[in-house]
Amino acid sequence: MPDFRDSLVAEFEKIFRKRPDHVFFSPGRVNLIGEHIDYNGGKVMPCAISLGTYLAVSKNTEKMFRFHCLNFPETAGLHLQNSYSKSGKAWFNYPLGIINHFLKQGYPISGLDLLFYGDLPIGAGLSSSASIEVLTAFALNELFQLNVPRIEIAVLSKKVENEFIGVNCGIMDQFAVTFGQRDKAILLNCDSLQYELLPFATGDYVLAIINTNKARTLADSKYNERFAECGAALKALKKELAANNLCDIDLETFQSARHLIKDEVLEKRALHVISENSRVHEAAQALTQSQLTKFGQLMHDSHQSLKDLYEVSGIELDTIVEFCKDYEYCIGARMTGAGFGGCAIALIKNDKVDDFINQVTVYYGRKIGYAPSVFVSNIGDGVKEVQL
């Protein structure tokens, strides 16, 4: 880490001449367990982790945003005005969405050098937009002494990601890279914003990010679809259930009352959702009492739920499941995201990395036709300052 930092502000000292005089950090976040059961209702179990974005800055006094970042060719300087608008498609919307976000609060922004470095795959479903947009709001709120408190930070970066970017997304990214705690998982009510931080040493394992380098094409449009599919079978059960979401019912509820739904496909639909906030809760307690086995296990379950009931998986998180399921150091593994793609995540005994990048590659490169990126992460932090 001293080395990289050491790197970002020759670069930064490259392109404005002067040296940074604050470099902060984000993580990426992956979601351990608790998939799809935010918009019905259910908690989900993300946490922050060791992968993220860097952020050199300083002040200038030529009242101008410069944008600059080492992942991406596009740059930008724009004057300060009153407000900004969306520009295409460039990475710098993210920082200018929130710098436009302060400015409408009628914050004292000034103008900004900034220098962004990321080491999370873009594309994979490790947040990495909710990573570049707290992380903004966080340093403008430390630059300029605003006194936000994290959890607006967390709200509004949101906020922008629905209103200035134009995606859809609901609050776990933004409040799992806000709040991340080394070594915990978060217990998190998407609706109330209520949580608690679990324990999460993982002792002899280690959690591996498996990125398929599969583009999540189908992400938004299964993601619409499966959200309708809840509502009708909450519309069916609801004819004798007293449940605002799915995720009010549980199992025994259910399996007495699956009757209502008359169509399979909506029937298999709740049931992924119900018994996946049981797992969650079940995952709570495992982790409560140190037992990561039991962990694993309810994530390989959770898993199969996601491909046989939600149908939101596909050959590529299926085949690095499958692979890690055989896996004599492996104690579990799953989809981690929207699914249709992305990344899945595995708990690898800590001295047997190694071989297992080895061997997951190879067998994923012949089943698949082209190798999945695989990265080792701790669990970390959320949003902070970096010492220089």
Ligand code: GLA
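Just the form predicted on its own so far, so send over the form predicted together with alpha-D-galactopyranose.
Just the single chain follows, nothing else.
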């Protein structure tokens, strides 16, 4: 997108009175299937999307980190220190957490002028946070020639989200935005970090993203609650089963051991995780064999389980999926990401997209009282440098 790049560079010149040395891009992601699985050591199937976050950046000699973002009014100018701590809820905590990590690891980094811009809806469950974390880590690696391997960029970005930001997320988002490839779904084993790229061949169908536009205010605390519940369920099962993660247990074994979990809620959480993990295996097979109807059915089943067993959906996401199930030209739909608002995804017949957008907007608006945002997404590349 040359026009946009030009205006990012022009803004950078206005703010910092020089040209940026580099522009980098990092995508957002959707997860096709395998939800709330990554922190339970199973398989997930995300892909990078074409929307994401851009960074125009230059080194400075004043040993300052100067943060600007076209999406937010807050700015910051911090002198180089040995470490930093989180500053309230400001957006620049994400790049600051990454810088803090590099400094604490002893990497020789120094002052930078940074201008960010994102075209991802922020906080909508499309991994705007992983996108900016990975983007910053990738940029530091390139600018200071640190030779940090790609896998380490994903892993350290997750660590920053866990320890600096305070969300116990798994590795899926940071991995997807680091390793995404155009038109490919990533089948990732979140325990071993081994992955395969599967062609995202959906024939006459395109991937629509439907943003509920619901503010995800409680998302982080609810997410951490689910994380803790899975830990408690695993602890109960470990009394008789040898497992490091819930996803080490197959459905059959779980059925014969579920009595070990005395709490009904924890039992439901574990059942979601273990059945969802098995759906990912089926979905990978269906996608590879071009069985799109089967793939779509698995998406629906996944949503149902997230709604009833894991309880991370909500009226907004359910309304969208309910519409999609009845819509003749949709073969599968589900919430994507952590839930509690955010986005749903749907596979829609390519010549019916406009009709779908009109109809789902009316249906959702009538029930929820405001409009969703709907767009068709391409599956894009992971983090990269953009030529100036």
